[in-house]
Structure formats: C-alpha cells, structure tokens
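First, one chain by itself in structure tokens, the form predicted alone.
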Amino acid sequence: MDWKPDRKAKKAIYKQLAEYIENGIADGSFPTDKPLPSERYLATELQINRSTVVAAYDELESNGLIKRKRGSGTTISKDIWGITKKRIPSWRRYIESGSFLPNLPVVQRIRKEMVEHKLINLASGELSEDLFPIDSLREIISTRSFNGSLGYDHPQGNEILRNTITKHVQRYRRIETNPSSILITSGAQQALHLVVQCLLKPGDAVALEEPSYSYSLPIFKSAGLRPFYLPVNKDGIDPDDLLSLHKKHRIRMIFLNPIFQNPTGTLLHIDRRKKILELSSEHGIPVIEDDPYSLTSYTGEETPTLKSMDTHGNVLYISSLSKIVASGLRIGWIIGPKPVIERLSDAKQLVDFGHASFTQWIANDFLESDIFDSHIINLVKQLEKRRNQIVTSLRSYLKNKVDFHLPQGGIHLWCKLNKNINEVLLLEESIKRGVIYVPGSTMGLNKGFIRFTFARENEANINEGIKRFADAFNSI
C-alpha cells in the first residue's frame, strides 16, 4: 500500500483513511469483488492504532459505503455501482465543508445539557416564563379580532406594527424616526445577521467589545470579517482604543451593547459616547447599536441610547422584544437610514418572505396597551431582586474567591475567578452538581471568568445553583 496518512495534517488520521478509502472504491483501486483489508491488516500496515481503523471503518459504513459481516470481512456495498446505482451522500462532509460556521463546540454542549436535562439554569439569556406577560398575551388572542392578513405581509413588516415601533422608540428610547425607516426582524440575531451579510464583505475589518456576546457569534468568521477587539472596562470601551485600531486596520463598522452590556453588565459612560460619536462622524465609520436591556435600568434612571444622540445618521439601531416581553415572539427591529433599510429588507425577504403577520399583530397589541408600563415595572423589580439574590449568594459561598461588577440593569453577572482553575473541568463539575453557566472564554480572550444569567431562574434556585457552582469550584 503505497498511500500514509499525513501525521502533521489538521485533519483526523481516521478521516484521511475514510476519503483515501472512499476514493480508491471510485477509481477502482479497491475492487467491488473482493474484500477490504482488515483492520489488523490496516493497523500493521499503516502503523497506526486498530481502533483508527474502526473508526475509518464506521464512517464509511455510516455513509452507506461499506457492509460488515463478521466471518466475512469488510466489503463494498453493491448499492454504489449495482443496479439501482444509488449511493449515500457523505452527509458528514457536507456538514463540515458549509461556509457558515457552527457554535463553539462548548457553546454546542450547553444548549444540549439545558435540552436535555433538568439543571438550574444560570446560562441562558432569555427570561423565565413566570417573567412572560402570558396572562396578557392570551387576552389578546383571545379577545381581540385578528385583523390582519395571512398572506404576505409588507417587506419591511407590518406598517401598524412600525408605525406603534415609531411612537414606541420615541417615548421610552428618545429615538426620532419613521415607519419607512424600520424593519422588522426575527429577533436582534437575525438582524445582525442581515447587517453583517449584506453591509460588509470578506476582509472588512470590524470593531467588536471584549468581552461581548458577539465575540462567540459564527457570523462574523463566516463572513470572512476580520474582527478586533475594544476591552470593556467599568465604563464600557475607550474612545481612543477605537482610534487606534481605526489607525491601523481601517475599522469598517462598529459593534456595540452600550447599555448593560452583555456580559459585563457594564454601561457605556455618556462622555464616551459622545466621544464614540464624534469618532463616527469625523471617519464615517458606521455604529451598530444592540440595546436588548435598556428598559431594565433598577434605579430608573433613563439613559440615552446612542441613536438617540445621533445626528447624522451614523447608527443602525437593533432591538427587539426577547430580553423585555418574551423570546418566542420573534420580534425584533432595525432602524436606520432608508436606503439601508431597504437593502436589509430585501435580503431578508430572499430568506423568509418577510414576517410572520399573527405574532406582528400580537406584539402590536401589547405594546400598545397600558398593560406594557405596568408589566416593564413588574420585570424591572423582579430582576432586580434576582441580581440582590445572586450577589447575596456569591458573597456567602465564595467570599473573596471571585470578583464581580455590579449590573445596574440587564440580566447578566460577570464574575472573575481568584483562582487558576480549568474552566472545562470546572464546567463538568458543575454540570455534575445540576447547575449550568456560561465560560467566560466562549465570550472573549482571557480566561477565568463566568457568566452567570439570573433572569431564567427565581431566587431559591439562584441561592442553590450558586451553592452548587460553589461546591464545583471548591472540589478542584
């Protein structure tokens, strides 16, 4: 056997085995009337492990290429050149050869213990369902008359529902604008999504917080964009520290979550805002503003978002209703310049036609009825008590062992570890005990860190998950 595998290759030796295999049963090299090696055989040969082998083995077998009897041997499936001439897609190397990137593997791993098992959860960004308006949401689909159409709505969505986002902006965000200016969107992702792929092109360098909830987004690779880094500090990032990287890189677009940032919690100093903005203008450098949280705030004071403050038209403003009202509505929105709005629509209209009218006209209803303050209220004290119960925990099982930034808004916690410790077995640990969080490497680059989310969980189970992430972290 001429051919062996490349042992300095990024690629798995079972996976060369499988494609050398797979190929030599195309051009024939591996005749369909006889038997292929053993995996002793194979092992000796090639000096590697047996169990590489059989892994090689299973792959081609799963892919419908190969049969296994025992007594005789390995063989190629006559499915591929008999009769039927039918043959199995390598599903697996599609899947590993697609252009979108996937999750981080750990990213991957805590959606699936938060599926499948019953953990205290402290890792998922979305509110429980006691914080839902449910009671008010049913009334409005059950007592009042659906009046829209089921058929394809307006490009931009419904012009009723931009037209209460409009008064909706105006009155709790101080943003001026317009119906014609917004596009509805399913949730901040896919309008980020929109941005990305339609405003930018591989090799475009970007300006991304660290730590930040984008850092971990397979968008941004996938597009081919060249990301750099802005620290987040008690005031959110340096102005300056954007100048800098603008000097070197030629920055194409700023993305930023200037209010209860997530994860930090931080809040965006007004000064530099300001300074961000002039920054903007001065360069002609477009600001993405992701403002999920800033109807959170616990002391009530109203703070400016930066497209409020935004005169020239230099920010594209992402909202939406997931972190205030309820994730499964699916609703979120873009505001900015019409030109953009409108290549943002049609892109999106490529991808699903356009929004889903009922849960438009849901989302209408409520933000329109004097139920909305009083429920933006109730959640407000909620989480606030849920941030106190999470502090007070920390404080009792941890003490001096980690440090934290206290959010005045949102519903995130970051917390430094006083500690040298591995973050995946530390993972595991906690995982073990019933209580998941979120690694603070999956949101940035320094390690020792956590992210604990206290919206998805009330307070007795906060004081337990913390108790357990205690214990975890103390076992190490």
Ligand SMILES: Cc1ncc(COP(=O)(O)O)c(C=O)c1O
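Whichever C-alpha set is largest while still superposing within 1.5 Å between the two forms counts as the rigid core. Positions refer to the first chain, counted from 1. Since we're looking at a predicted model, the values are computed, not measured. What changes on going to the form predicted in complex with the ligand:
- Remark: with the core as the superposition reference, the CA shift of A18 between the two forms reaches 2 Å or more.
- Core-superposed comparison between the two forms: the Cα of K432 travels less than 2 Å.
- Core-superposed comparison between the two forms: the CA of G73 exceeds or equals a 2 Å shift.
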Given for the second form:
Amino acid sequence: MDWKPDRKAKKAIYKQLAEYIENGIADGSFPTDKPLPSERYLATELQINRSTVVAAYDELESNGLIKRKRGSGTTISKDIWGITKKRIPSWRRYIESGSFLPNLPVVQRIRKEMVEHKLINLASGELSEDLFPIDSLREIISTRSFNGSLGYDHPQGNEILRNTITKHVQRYRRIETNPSSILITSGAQQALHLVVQCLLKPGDAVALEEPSYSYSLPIFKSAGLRPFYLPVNKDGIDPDDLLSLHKKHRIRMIFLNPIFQNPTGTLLHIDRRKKILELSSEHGIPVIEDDPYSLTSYTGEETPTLKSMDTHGNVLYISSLSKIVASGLRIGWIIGPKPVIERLSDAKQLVDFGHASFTQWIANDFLESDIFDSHIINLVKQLEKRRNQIVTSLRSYLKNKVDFHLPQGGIHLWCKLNKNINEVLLLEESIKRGVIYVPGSTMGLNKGFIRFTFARENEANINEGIKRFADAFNSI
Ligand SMILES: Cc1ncc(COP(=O)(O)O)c(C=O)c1O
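Return the structure block for the form predicted in complex with the ligand; the form predicted alone was the one displayed.
Below, the chain from earlier opens the complete complex, with every other chain and molecule after it.
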C-alpha cells in the first residue's frame, strides 16, 4: 500500500483514512465490485490500531458509502451516486480493456521489487553507474556552449547527430548510409514499437527468436500480430525453420538480434546470416536487425551486421547507446530506406514531437569525442571481468546443477537449470535472500532457464548474488 497516514498532521488518523478510502472509491483504486480491505489488514499495513480503522469505516458507513456485513466483509454501497464527490468511472474496466497490453505480471513484479527493495540486481538489462562515462558526459555538459535551437527539431532527429551516426555506423558497424535514412528514437525500444505500429497490420504473421527479448514484449500482441517462434541454438536461428514457418504462415517480417543475443549471448553464424538474407530477398520478407550489443565483443573480433551485408535494402537496422554509453540518455536510431524512415518519423512526431534536443547533443559530442574509443575498450574489459566472475561463481556454488553457453560479448548469461524446479518458488526464495534475476519463461517457451545480467553489479556483488541464488536453489 503506497499511502500512509501523516502522524504529525492535526487531522485525526481515522479521518485521514476515511478520506483516503473515499477518494480511492471515487478514482476507482478501490473498485466497486470488490470488497474493501479488511480491518485487520489495514491495521497491520498502516501500523495503526484496529479501532482507528473501525472508526474510519464507521464514518464511511454513516455517510452511506460502504456496507458492512458480518462474515462477508466491507463492500462499497451499490447506490453511491451523489454521495461521493465525483462520479466514478470503472477505472479497472478501462485499465483492463485498453488495446495496449501491459507487461507480463512477473516482469511487473520484478520491477516493483527492484524499486522497493535493495536487492542484488542480476535482472536489469543495463550497465551499472560506474560503467557510464560520467566524467566525459559531465565535461561535455559543462564546457559546450549550447547554441542550438530549443524549438521542435527536425522530425527525424537532430541533423548533426544523424551525420555523426552516419559516420559512427560506417566505422563501427560497416554500414553505409546517410543522414536522411536515419531516424533518432527513444532507445531501440521505440524503434521496435514504431516498426510494429506503422509497418504491420492486425493478423500479420511475424517471426521472433525464441528465447528473445522480443518474446518478452507485449507490443506484438497489442498490435494484433501473430507471432511465430524460431528456436535459437548456439549459432542462432536456423534459416530452414524460417523457410518452413514462411511456407505455413506467410511471414510478413522477421525480428532478429543477431549479435550477442539477449538473452542467450549467441552470435548468428555467418552462413546462417547469408542464408537469411537470401531468403529475405527471395521471398520479400523484411528483416528487423536489433543490434544494441555489437560493440561489446570481448575478443575484439568483429561480427558483420546483417545490414552491412544487405545489398538489396531488405534490412531495417536498429541500435542504441543504452548498452554502450548510458541507458538514461534514451538515444536509439533506426536506419532504412528513406520512405520507410519518413513514415516512421511522421508517426514519432504524432507520439512525442521528436527527440529531446539536450540528450541528442550530449550523445553527438560523446560519439564525436576522442574518449569514445577508450571508453568502449574499458567498458568491454569490465564486462568481460564480470562475465568471468559470474561463470566462476556459478561453477563454484552450483557446479553441475546448471549449464550455460559462454557469451563472448554482451551483458547476459542464459543459464539452464539441471533440475525440475518451480520457477515461481525459486524467484520468491531468491528475492527473500536479496537477489533478483529474470525467469526464463518471460523470454521463451522452454522451462528451466534463468537470465542473469552481469553488467549491473560489480564482481563482489555478482559473487554474492550467485551465492544467494544457489542457496535459494538448494532450499527447494
Ligand atoms: C535486444 C534488445 N533490443 C532492444 C532493447 C531496448 O533497449 P533501449 O530502448 O534502451 O535501447 C533491449 C534492452 O534490453 C534489448 O536487449
């Protein structure tokens, strides 16, 4: 319960509580078709005397707002029009019937736990604060004289930044493009969302990797699409699976995260890349390449992006600064044929009138600075150390009770549990012990997997987190 009485206020606590409940009835937080919380529950939650709760309920009852019946609890009166201050829309019904689907309940639960409790965080797919280039960003902010416009910027995003991204993707991802084929987005997330909303229609079949980050997103189902899944093994998806899916369902678009995939950390094999591009042009299926991780290779080996191999213009390329600079900048981009980019940028205008200028120039100056290269080298070194730590800890505390593929880049480790275990119970036991991660079922169909993210905590915390996880695992 978020609300707490103000113990220093002059107003008696029972009055405050009565008002809180009345407002909650009015704004739909206490739905009219559900019983109100019990006296005992409220007394414990709010740490007040039960008699205070009774007094609040007495007041609401005498105003005709609620009914109390022995045995069946306290309910909201059926006829309360005119009694409360406002008319009451059934907010719950609105909340439940909106066409944009909510996050999976387990994802909501994980987020709530992370906000409310101090847990060792092996769940958030982001870097820890100490991996952000804070000093360089601070210097950019303090030394740069901002002389750009503060009006609405170009619908595709700031032109200087798009120029810089053109050079950046050519140098680091071997992609040839130009500023008019780029749209700046609020992270890769918004780019995915715009693609789904603008380029597909309800009933369209799309192919997603399984497991994958896309699997966990409700945006596909919200848009009325029919997702079909392509199993990911150590070399990524099998192009033959794509072909058979296409024959059966006429796939309209395929979403891939080919480099250091979230969650498996795998690389899509070069032969499979070629085959997928061939299939894409043979059957006219667009490929959405979601690539936030390609600059995080620990071996220094460069894997060509699909976009760099795409000679026919079949690939829309999405990336962002979230996993290599700072997720809070919310800078992402999508590269594709000009008409597609114009369509998406028109939609982005409708959604938010374009990207905030300040983070665009900070991103621009950082990408342009001499620090960028050394930042990436240092980041990758730190990520590799953390990857090594999680592997050492898993081997030490869980030995052969788990299996995993060793990622050569990225920030995630996909772990298979060699024991049939109740996923919900394992998560609860882990939270109790102060560690959180993402249960595999949010990202794929198969049971018995866990996604550990090792970028969000330092090595000592990773070790402690895995120790606590092992304790939870062994307790079940
Ligand atoms: C594969 C993949 N795509 C997209 C995103 C969204 O990231 P952002 O919007 O911060 O760029 C994530 C985040 O975890 C991801 O792993």
